[in-house]
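Just the one chain here, laid out as structure tokens, in the form predicted alone.
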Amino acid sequence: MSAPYVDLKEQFIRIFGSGGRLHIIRAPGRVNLIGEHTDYNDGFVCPMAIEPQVLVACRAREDGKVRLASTVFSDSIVEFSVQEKIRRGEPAWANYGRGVAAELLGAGIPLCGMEALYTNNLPVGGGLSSSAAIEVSTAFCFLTLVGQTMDPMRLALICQRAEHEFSQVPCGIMDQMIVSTAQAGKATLFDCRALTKQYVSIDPKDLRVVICNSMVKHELTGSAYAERRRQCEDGVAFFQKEYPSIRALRDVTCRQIESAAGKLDEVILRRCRHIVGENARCVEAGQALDQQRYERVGELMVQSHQSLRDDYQVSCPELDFLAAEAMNVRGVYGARMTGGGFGGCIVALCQPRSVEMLTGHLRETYKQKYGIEPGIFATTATAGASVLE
């Protein structure tokens, strides 16, 4: 048994007491290689699961009570019952668990009570989907304790609804999908409308993915995210007047974007231009990855960052600096901001021999510029959530 499991079990016993059968569940974080803000526009994304993860120790209770604790968020125990109506509440992190329980019950899954302790080596708020990892691991806990399994895509949709209803974040399906369905050594080119996926190889002998956390999170995030969604909807309404078959920005062409110049509000036009261009970049990048055309993938990643910075306007100086500096290192194919924006992380695709040089360069230059020590790690593509024991 590896040391992290021993530590987690010992902490569980300190909090909840001994006895009963313990299960250990893992759910990975994810990084999106390209395809940003396209998921809620019925578009394409290309994420992969990463090595940092959420681990949960859990055991069943017979009285219907659910008691949750976290080594990251708080030492206090959050309690609710699966035999009563489940409501949102404080602390906010526990709404992921509350929401998943409520949605599983709503889907007709009979649940038992549970005690669960979460530990997490994903940077919270870093744009690496710690929330989806908590949701999916919670669902695995409940299902494991009642001896059930579920199709991974159905599980992802249940977890997405939990985030909508209980955390009140109108997220797309990407995060929960990749945390549930990822394959080791593969990224996923995912169609967010058809819910279909194509796995593309990330060979660790050829490629390493380096994630650098700016360690900043600007306060615009929540309001700006909702604003961008509204702006995309306004864009769809504009194009539907002339093209009634358009259902989402996924259906808009580059030519239609060009013809809207001077007719559509300039800010809305820029938002639409990013989404339409990003969908095209994402599909091409997935194909190029599969064909091992890494230079082209890198070019598309750089174009993606420029579009997120200039047209979608969700980057920030810290992310711009890190993305630009990464491209100054030999062996780096491409770099871009990843996640919702206004802080969080960049992702860089590079040759394995360049990892040490890249991490050293980013750490030194970023600290010189901003006085902040960035969080940096290299990873490869891992499998989705699973029961470890």
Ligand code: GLA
The other form holds:
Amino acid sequence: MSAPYVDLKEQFIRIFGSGGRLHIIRAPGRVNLIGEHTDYNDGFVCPMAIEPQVLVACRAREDGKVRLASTVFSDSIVEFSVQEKIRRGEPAWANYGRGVAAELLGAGIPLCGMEALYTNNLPVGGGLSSSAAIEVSTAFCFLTLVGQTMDPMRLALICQRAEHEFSQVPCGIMDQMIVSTAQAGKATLFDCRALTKQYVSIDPKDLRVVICNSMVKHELTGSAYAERRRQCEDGVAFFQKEYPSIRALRDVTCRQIESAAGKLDEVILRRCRHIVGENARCVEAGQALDQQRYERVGELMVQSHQSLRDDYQVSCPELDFLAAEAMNVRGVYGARMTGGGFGGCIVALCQPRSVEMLTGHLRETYKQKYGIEPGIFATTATAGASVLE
Ligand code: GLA
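Okay, that is the form predicted alone; can I get the form predicted in complex with alpha-D-galactopyranose now?
Every chain and every other molecule in the complex is listed next, the one we just looked at coming first.
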């Protein structure tokens, strides 16, 4: 029998040398079934963890030095120390590690140094949360090496802060939450205000989740995300004037949106309409999934895509094309863009017998239209990050 993770261990030893106790950590990527751009509006999301993942081999160091290497990002080793003030810097990918170390120390967790090698079969920058997977796996490495564990939700919040402070992406809590707390075989309907969750079964006997990567990444991603957040805040400020109890778009009703027409800036109104509608769709879809009413889940996914395309304006022609083509295949319940947008992936829910037809159809039509080979795979819902060895 061949030993597990033997390639990763061999590469680790080639880079850092042999000796000492090696640990292996995994953290999955995620796909969001519905509830997009709602997390930073105190709303609802319904993601699940997926099979592609980040794997890390790590080992403690006595001298407080942290040395990070990656088989994906660069050949050189990044070095910093947990005994000195940790600062952002180049290469950018290592800011996930620096940020997580700084935030764990800030939370009062004493850390030791470490050597870590990251490897990854999760497409980087594909909108499947490779960043959150690196952050959460790094936190697991540090904690494991000092013999500690942490409540997974607390760990997610620490990783989110690391992303805000060190990668300067003002993300919501969805990605780190699901990468850290997911349960195998389940999607999570998550309330981003109360931080409470309800697990919903995704049984591969009844339902398959297919992800199709458009392989495009449009320039706007970073700046447009921050812009959408500001527009949501402008919306909250408007509604607050009339209804002082409103704290976030989560608190705004459909009726309030309708009566704001003509009074609120047209673009801000659209952004708010997406969020208010998307929260309602997400909660309903979570319930419908639980009751195995997959047709209804699919309808809500299609509406979600339209709203992201027309009102929130974070889709792009490639994603619109893939989402529409998926719906032309028999047995597909619903399809929509997933994640932040401006490229990345669509997610489709379908009957098990439709998977092959769906993947073939998307591959063919997309290649014909854009001359690009998309990355397509079906996945089960996996568990959140864990220590494997
Ligand atoms: C990115 C962010 C998440 C969330 C999604 C959009 O993935 O990291 O917090 O806002 O976009 O739903």
